[in-house]
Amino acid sequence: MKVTPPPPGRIGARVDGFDPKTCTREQATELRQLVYRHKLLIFGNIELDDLAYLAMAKNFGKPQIYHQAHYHHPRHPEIFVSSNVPMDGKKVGVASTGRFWHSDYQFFDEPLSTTFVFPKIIPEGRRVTRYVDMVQALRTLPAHLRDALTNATCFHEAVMYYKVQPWDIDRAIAELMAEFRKHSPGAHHPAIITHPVTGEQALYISEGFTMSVDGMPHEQSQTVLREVFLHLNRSDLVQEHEWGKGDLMFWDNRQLNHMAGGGAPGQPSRSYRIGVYDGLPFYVGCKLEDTRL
């Protein structure tokens, strides 16, 4: 394999001569150092089937069933499926998903350590993910909201990007809301947590699914979680990746939030999802229960 490292300042390392095929634990191994290192791996060139592709994702750690099915492959309930083109002419996954500024289950007590997504069907148009880099980020907020966030615990939950199904229908939106409620309730976390392995301190808050800072007053809360957002969405510290036929992305959750975007509407669009558990803690004290290798 060759490692061509991002710019300085950047994030996102190219990794050529990758057979994912072939991949085996020691190598899975030492590309997650590198992942914890660059904070997102681009791996291009790729071809995968459905099988070599879940084959490979488990030399990384243990893959994630989502707690809702209807994202689920079919036959692989571990490849969560953002599609709207069906499959023998059936819905399978949900369309448009991650448009907002996110880190993978942020909104459970075990957030979700690292994501692999390879595209199978590229829409038309510029379609791209986005990163922000939430060390660096954390570096550069400034001294008020830092005083404010340390050893502050913030309060996450995903119920406002539920997808309302076929089956939904003639049923009220708190109801709705209240069902999602039971399986996915929300979780606390810190606002700045450390990394297990690299000891570097990223600020741990999203768009999407922070909705208070703990202990704070409401109003204080949200004036504060506003002028975060407003820092994360700075131009510096936003990067994005225009996606190519037989690309793979590989990320750590832990130090960065992303989003999808761009892509024309109404286009025909698949790709796939793994998400794994790398056997630690996702963040220093976070309690690990049955993520382990």
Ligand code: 7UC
Contents of the next structure:
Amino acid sequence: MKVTPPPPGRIGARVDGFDPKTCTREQATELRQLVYRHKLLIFGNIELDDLAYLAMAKNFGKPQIYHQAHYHHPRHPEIFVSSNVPMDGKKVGVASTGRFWHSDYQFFDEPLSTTFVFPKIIPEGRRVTRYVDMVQALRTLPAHLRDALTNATCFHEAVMYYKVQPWDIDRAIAELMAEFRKHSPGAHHPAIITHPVTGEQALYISEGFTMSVDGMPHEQSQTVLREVFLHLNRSDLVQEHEWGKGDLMFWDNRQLNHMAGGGAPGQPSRSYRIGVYDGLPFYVGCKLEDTRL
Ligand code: 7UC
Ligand code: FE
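Show the other one: the form predicted in complex with the ligand, since we just had the form predicted alone.
Entire complex below, previous chain first.
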């Protein structure tokens, strides 16, 4: 295996020569240490069928089953399908997921620690995923925002990104939102979190899911968040990573916000995500059910 680390101050190591079919728990443990360090790994030259992908992911922890079943692969519920191409003549998964700044499952009490994404049908055009290094974002955060967020918690929810499905026709948006909130009511987390392995602090706020700063008057909370979102869009913080056939992405949700970018709009595209709980608390002080691993 050949690891090419990113230039200093950047995220993302390239890993060549990784064979997912012979991956063991020990090797996965080593690669997890590498992802905590570089925040993102891109494995090159990967060929994987669905079962082998799932078997590999299990070495890294416990695969997640997404809370909405219409995202699931028809035979493997652990595979979250982002696709605009039918499978066996049927709609599969959800088209163009995650095209907004977020950290996966931030809106649950136990967020998703790590994410694999494996593109299966590669769209035409420039294919990138964008990331913001949230450790760097915290280091460069203007002092008045850091002061406002120190010891604060924020509320996160995903209802605004519910993707309307065929069976929702003729139903009121208010009813769809109430139904969504029943099984996914949102979650509160510290605005600044401490990584359980590296001990580094990161800002844990995203434009997609973070709704408010707890206990702050509404106007003030909106102002603080708007300023934080502007900061997170700073061109020196946003990093683009291009991908193509055979690339397998793996990243640490504790330290990154990400935004999916397909190819050109409307191009056929399909990718398979497997979210993996790594068995550690999401942040120091985060409650964890011990049944994970
Ligand atoms: O369809 C999507 O963009 C999915 C998004 C609302 N959630 C992904 C996640 O794991 O947080
Ligand atoms: Fe995502």
